[in-house]
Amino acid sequence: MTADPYAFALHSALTVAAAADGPAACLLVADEHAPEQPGAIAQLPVLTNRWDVARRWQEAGGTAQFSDFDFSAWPPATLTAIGYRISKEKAVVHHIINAALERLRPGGVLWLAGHKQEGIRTYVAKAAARAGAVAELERLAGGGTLAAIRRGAALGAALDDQHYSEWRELAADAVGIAQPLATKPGIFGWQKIDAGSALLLQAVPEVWPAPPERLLDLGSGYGLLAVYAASRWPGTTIVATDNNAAAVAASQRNLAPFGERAGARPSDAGAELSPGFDALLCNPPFHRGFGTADALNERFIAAAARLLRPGGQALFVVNAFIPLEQRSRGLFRRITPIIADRSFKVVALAR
């Protein structure tokens, strides 16, 4: 069901309260650790920030809500059990901690599932002080913990969850764009201009000296490329894309001065889109949840080779390490190194 053995203790904790109270009484609340095929578990409904999980979920007959983990949907008060396999971020922990203790009924059970080395046992410590209540431990093998916190009749202080819901503005300034963008937690790289991201852009002249048409940022972020795009050429049209609630968000909200002709929607590695796009920019994840993604590199390569016109091209930025250049052999017919530093490179791929 799941290749992460902590969320696959949470799933089974859960379907057990679900045959309980009803599967309309429990949440499963996700990111990249949902189940790859959700099978039965697909009873239970499921709040997501990543696009291809709500996908996942409503193609297997369930009710997904894909945000930026938004419980206004729930009531306070009003679940019996909610699980949640933690995430690498301590203010999206802290803020759906606070969130799903609000949402659960005096008595019902917050269940909590991660490694020691993710921080855990301390999560565990808080939400079972905010619950006021003694959370029940189980030992799962590799180090793992499954956790039971059954909340009490009061809550006590809220995590700080570094006001997650709130916008900020980051200074751009020194990658040439003038304008400030919106970013916020639970997007990658939130607080910075990402240095591989930055190394790209030094490379976007020489290999476009010309505007091209239509231009794709896949995996957008807060959207630092596309914009760079945008106000690079005003004639371009620009497509922005994520798998992330909040960095599709962010997005939309940095590429509205640019009109119509640019915009960003969620995807999955840009499975939903159609080919015909000249150019490609993409900064792929490295890391996958708390483990590396090389699968999910490979996916983006594809993608740019799926979603390219002949002679189009890509410009992608990875760590110095990563094999981009033989991951991309068969599917273009010129890759070529453009730049590099001691921690990224960047290499044009032409279809």
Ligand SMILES: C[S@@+](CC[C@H](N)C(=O)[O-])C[C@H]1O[C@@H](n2cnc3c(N)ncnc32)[C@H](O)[C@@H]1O
Given for the second form:
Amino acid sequence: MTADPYAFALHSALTVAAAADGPAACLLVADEHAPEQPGAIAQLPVLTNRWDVARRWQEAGGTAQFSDFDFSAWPPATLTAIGYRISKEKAVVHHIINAALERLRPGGVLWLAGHKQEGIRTYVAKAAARAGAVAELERLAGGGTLAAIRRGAALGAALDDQHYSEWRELAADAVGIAQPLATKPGIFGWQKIDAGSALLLQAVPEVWPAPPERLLDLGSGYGLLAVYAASRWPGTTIVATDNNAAAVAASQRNLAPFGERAGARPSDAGAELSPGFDALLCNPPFHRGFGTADALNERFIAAAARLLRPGGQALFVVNAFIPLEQRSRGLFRRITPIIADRSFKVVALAR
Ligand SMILES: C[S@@+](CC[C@H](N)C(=O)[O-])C[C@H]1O[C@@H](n2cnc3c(N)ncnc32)[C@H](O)[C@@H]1O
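Could I see the form predicted in complex with the ligand next, after the form predicted on its own?
Okay, now the whole complex, with that chain kicking things off.
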């Protein structure tokens, strides 16, 4: 994802801090709001839950830690500046503010950036209360805020992060999965079975009357589609992949009961995987402005075409208005609508 203007302002502030204190005393915490080309900010160590961001940092010669925002590598009270462009989910933001303030030494600064509709002002007020400080605010164009929160000697009460790091169980018997699924904040739709994914699963028996040999779950989230396939077909090899560290960890946990024939690994839209799958299940990410969502969908469609062996089939579910069939033309031998409801459509793509 490209960096938005608020992330850009944050990176500038952090670069100034790094020039004064040295990059090793600073940390950038990033999710999808990271630049395509890190450039000069690659000198700052990054803690990210996105595989593509970590890879970009490493390619630019920088240091990246890819994890579900696990700060344990940084001892308490050691850093002088931490920057974070706030995420969408409250539990993630609270977890990062709590952990970041603990890693700052007294006098160190937590830089937060975001838009007013994302609740940046509320987050800044809560972070300042925990830091025992008054925040300095800079208004950014278009309703954004950049805040500097200087940590006091003692920290106040932690923000409620809904026990961010703890696993919980989600019942999935409604879609024919007997085992409860491990899930947690920070993963797409972690509290529910996605309605689009449930529709996709309804179409599976029609598309694969016989078990496939090797199946890929592309963008697996906590692994719902992969676990369904693993439980339905005891002889099938299953690979689940996602760009998000928490999603990969959840998929690994949920596929563990199936032993060596099923596993999960991180990748950016399957870029690091080798072709040879004869089945692929995908509910591609759709959470950005239309143009970006379209580009992401196109990357997932192109990945399916590359990763399937000739004769293999992919089953995609997308919002009803996404022109999936049009985007798939020329890449697949046969494009077949299978099932639809008022919100979603499921389409089979055969190589
Ligand atoms: C709509 S969710 C579907 C999740 C899951 N398959 C389900 O049915 O519940 C899309 C998933 O794609 C993942 N994703 C987003 N960008 C990605 C990328 N570049 N590479 C791989 N996965 C990505 C997200 O983290 C998310 O888990």
